[in-house]
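Shown next as C-alpha cells: one chain only, the form predicted on its own.
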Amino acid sequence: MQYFDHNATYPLSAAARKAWLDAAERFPANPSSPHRWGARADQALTEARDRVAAWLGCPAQSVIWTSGATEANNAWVAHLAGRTRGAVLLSGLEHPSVRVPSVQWLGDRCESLPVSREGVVSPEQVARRLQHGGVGAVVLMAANNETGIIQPWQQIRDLCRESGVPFACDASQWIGKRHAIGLGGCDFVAACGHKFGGPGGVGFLKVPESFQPLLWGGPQEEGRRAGTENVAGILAMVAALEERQRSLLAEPEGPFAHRSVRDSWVERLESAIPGVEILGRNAPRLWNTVSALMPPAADCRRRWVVRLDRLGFAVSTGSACSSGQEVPSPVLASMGYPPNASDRMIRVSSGWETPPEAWEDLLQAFLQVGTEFGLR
C-alpha cells in the first residue's frame, strides 16, 4: 500500500520510535511523584518544554502538554469564551475541533471571516474589521488540512498585536512542514504529534499567562492542565519535531524537491484528465498537499478514494458518503463551492520520505480510474 494520507496521520518516525522506547525505559514514573524517579521524569518534561519553546520562539512556561490538537483547540476556545468580550472572528476553513466548540461556547459571538475563491483570508479585511472595533479575538489556522492552502497568519498576528486583540492559531498542519519560527508570537498555538511523525494522543498548546484551564483536578502543568503527562509520548513527539525543524532550517518553506515533484504531478494530472480542478491552484500551499475536484463521474459507491484504495493507494476525500448521505465540506462552502463538490474532492498528502516513483505510480492509478469512469 502506497500511503498518501500524511495530513490525516503521519507514520511514526524512526526518531520518535527510538525516543519513545528510550523514555519508556528511563522514565517510567509519574512526573508528579515525590521520589527521585518522579523527579527525573519531571526534569525530562522540563527539558522537552524548553526545546519546543525554543523552536516556537516563546517562553518555556507558556507551553503546556495536551492529548492532541483537539484538546488544545477546545482549551483555548473555552478560555476565550470565559475571558474575552466582543466578537470572535473565525473562518469556515477551521478544523472541526475549532469550529464546533466555537459554536458551542461562543454562540452568536462567532463572526465569519470572508474567504476568497482561492481559500485565503484577506489581512486587509481583517484590518478593516479590527478598526471597526468590538472584536474579542481572531482565529485563523496556519495551513488548511483539506487543501494545504497557507493562510497569512503572520500578518494577521501582527494586526491583532497592534490592536491588542488575542490571536489564536491552529498550527497542526503547519508544524513539521514549515518552520515553526514566529508561532510563539501568537497568543495561542495548537499542535499535535501525529501530524509530523510523533505518536498519536499527544500535543502541545502555547498559552498566555492569563490562561484559564479546560481540565481541572490536578496540579500538573502548573495548574493549567490537569492529568498525568504522557512522558514517553511527549519525548517522542519532541524528537520528531526537532528532526523536522532541523531539516527545515535549510528550506523553511519545505523541501524543494518534493514541491517540484508535486507540481509536475499536478500538471500531468490536469493534462491527462480534462476537467480536474486543483483547489487553491494559484495560492501558496503546503509542499506535500494536492486537493483536486475530479470531474463528475459515477456515483458515491464508486468514488475515487475507494477505487484508488483497491489499487493500493491510501488517499483521502473531502466527504464521507459511504452512508449514501452527502456531507458538504465547510471548507469548500466557505470558498464558494456548491455542496455537491465535496463528493468529488480527493486529497493527496505525501511525507518527507515519499519517493518520486510513488508519485508516478499514483498518477498511473489516477489515470486507470479515470479511464474506468470514461474521463479519458
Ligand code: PLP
Second form
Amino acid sequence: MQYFDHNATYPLSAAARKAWLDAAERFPANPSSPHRWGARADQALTEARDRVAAWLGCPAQSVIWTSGATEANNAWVAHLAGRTRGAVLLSGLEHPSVRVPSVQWLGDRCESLPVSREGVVSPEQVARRLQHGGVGAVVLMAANNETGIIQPWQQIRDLCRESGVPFACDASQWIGKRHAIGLGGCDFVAACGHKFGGPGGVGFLKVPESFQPLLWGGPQEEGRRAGTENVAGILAMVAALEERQRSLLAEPEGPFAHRSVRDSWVERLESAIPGVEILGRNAPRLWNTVSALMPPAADCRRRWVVRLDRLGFAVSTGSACSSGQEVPSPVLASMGYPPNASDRMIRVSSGWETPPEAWEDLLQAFLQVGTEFGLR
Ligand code: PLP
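Can you swap the form predicted on its own for the form predicted together with the ligand?
To see the whole picture, the full complex is given below, headed by that same chain.
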C-alpha cells in the first residue's frame, strides 16, 4: 500500500522507534519517584524538554508534556476561559479540538474571524479588530490539516504582541513539515508526535509563565499538568522531531524535491480530469498536501477513497475525525463552499520518505478511477 495519509498519522520513524525501545529499557521508573531510577527518568525528560524548547525558541520551563494535541488545545482554551476577558477571535479553520472546547468554555465570547476563498485569515482584518479593542485572545492554527493551507501566524503573533493580547497557535500540522523558528514567540503552541513520525498519544504545549492547568491532581509538570508522563513516548517524539528539524535547517519550507513533484502533480491532475478544484490553489500550502474537490459527477468522496484503496493507495477525505461521517466540513464552509462540497473532497498527504515515483503511480490511479467514473 502506498501511504498518502500522513496528515492523519505519520508512521513511526526509525529514530522514534529506536528511542522508544531504548527509553523503555533504560527508564523503567516513574519520573516523580524519589529513588535514583526515578531521578534518571526525570533527568531524561528535562533533557528532552530542553531540546524541544531550543527548537521552538522559548525557555524550557514553558514546555509541558501532554497526551497529544487534543489535550494541549483543550488546556489552553480552558486557560483562556478562566484567565482572560473579552472576545476570543477564531475562525472555522480550526481543528475540532479547538473549535468544540471554545464553544463549550468560551460560549458567546467566541468571535468569528473571516476566511478568504483561498482559506487564509487576513492579518489586516485581525489588526483592525485589535484596534477596535475588547479582544481577550486571538487563535490561529499554523497550517490546516484538511487543506495544508498555511496561515500568516507570524504576522498575527506580532500584531497580538504589539497589542498585549495572548496568541494561541495549534502547530500540529506545521511542526516536522516546516521549521519551528518563531513558534516560541506565541503564547500557546500545541503539537503532537504522531504528525511527524513520533508515536500517537503524546504531545506538548508551550504555555506562558502563569498557566491554569486543565488536569489537576498531581505535582507533575510543576503542577501544570497532572498525570504520570509517558517517558518512552516523549523521548520517541523528541527523537522524531529532531530528525525532522535537522532536515528543515537546510530547507525550512520543506523538501524542494517534494514541492516541485507535488506542484506538477496538481497541474497534471487538473488537465486530465476537467472540473477538479484544488483547495487554496493560489495560497501557500504545506509541501506534502493536496486537497481537491472532485467533479460533481462522482459526488461521493468515499467512492474515490474505496477505489483508490483497492488500487493500493491510502488517501483520505479530509480530517480523520470526520471521515466516515458525511458531515459538512466547517473548514470548507468558512472558505465559502456550500455544505455538499465536503462530499467531493479528497486529501492526499505525503511524507518525507514518499518516493517521487509514488506520486506518479498515484496520478495514474486517479486517472483510472476518473475514467471508471466517466469523468475523462
Ligand atoms: N490539531 C490539528 C491541526 C490536527 O491535525 C490534529 C490531528 O488530527 C489535532 C489537533 C489532534 O491531535 P491528537 O490526535 O494528537 O489529539
